[in-house]
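First comes one chain, alone, set out as structure tokens in the form predicted alone.
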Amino acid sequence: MLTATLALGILSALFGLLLGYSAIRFKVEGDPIVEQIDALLPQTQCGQCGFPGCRPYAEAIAAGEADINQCPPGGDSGIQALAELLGVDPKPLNAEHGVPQEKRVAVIDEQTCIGCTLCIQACPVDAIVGAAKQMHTVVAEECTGCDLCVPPCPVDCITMVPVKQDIVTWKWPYPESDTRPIVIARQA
């Protein structure tokens, strides 16, 4: 009996190097691109782009299988931030896909809130809170302005407002680019 412990112990212990050393050995690593892609994109998770979140439409786009172009959140200036880093030509936001907006954030009208609970199952990055059959409420800090709340709620109490621009939520905007061409005046 004891040597059966003291033998499956020692395979367990070998079994356990090997597995560590395995994992070590033949890590695999995340591609740097996704990475730098997926930091650009505007980590709404709305779907807009035609893939459920913003890591998907990332990986697409490093595949190959996507165009820069998709998504409306991130507007002209994150089409413009993934063609720099992409070193292709920007393109206009694809409309089959949405126009590009001005951050959004929800607001809930508590008066009129049934307390369904659609709302909270609708939205992807859990800002609304509530209980079934009691008011809901968004966490602003929380609400990406995706829009997906607003649909599935029964009494329209939802609506999307325009954040308001201050000094946290302000952001450099890309200079746009000039395409008339450059004239020289020669003297006579």
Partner chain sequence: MTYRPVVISAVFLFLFAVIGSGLVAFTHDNTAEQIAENQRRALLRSLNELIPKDQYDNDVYADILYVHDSELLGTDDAVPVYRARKGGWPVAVVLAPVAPDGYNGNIRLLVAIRLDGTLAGVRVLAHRETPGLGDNIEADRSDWIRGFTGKSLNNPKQDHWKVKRDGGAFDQFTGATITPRAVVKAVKNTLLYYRANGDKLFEQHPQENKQS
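One more: the block was the form predicted alone; return the form predicted together with the partner chain.
Just this one chain is shown here; partners and other molecules are left out.
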């Protein structure tokens, strides 16, 4: 019994030394995964995920504090990309955080706008231009359609309109004559 405890004890003490030493010797910092997650998020910066912007959400996912199904603008394809990156199962979007909507942009009714600058402060990507007390407009190419400018407006002059589809942005539809249901990749 003594030999047993001693033999194993010494063996593991040696191992302990080895591991303890290597823990210090081979310490690594930094976490590139955040960047990779962030790159997959749609950057709408709408905060629907419950975090102030996409990057904080990315950090939360990396830290294991947030689930991957909280970003409505990213939709199912976004969740799938995340699932693939992180090697977990995709799951349906958490409806608590909203539902995916078609792409929209903000339009300011130029007649009603009083130039209060509140919307400018709300816009996460500085897509609204205009000085104080002047009429404001939205730079449509830069607007991410995040809705954040709508509530602050005191005169309700901002409306979100769907992005119009034209010949350039038109996409061929998924063939429907195929009788089988559409399989979203890799749910199995």
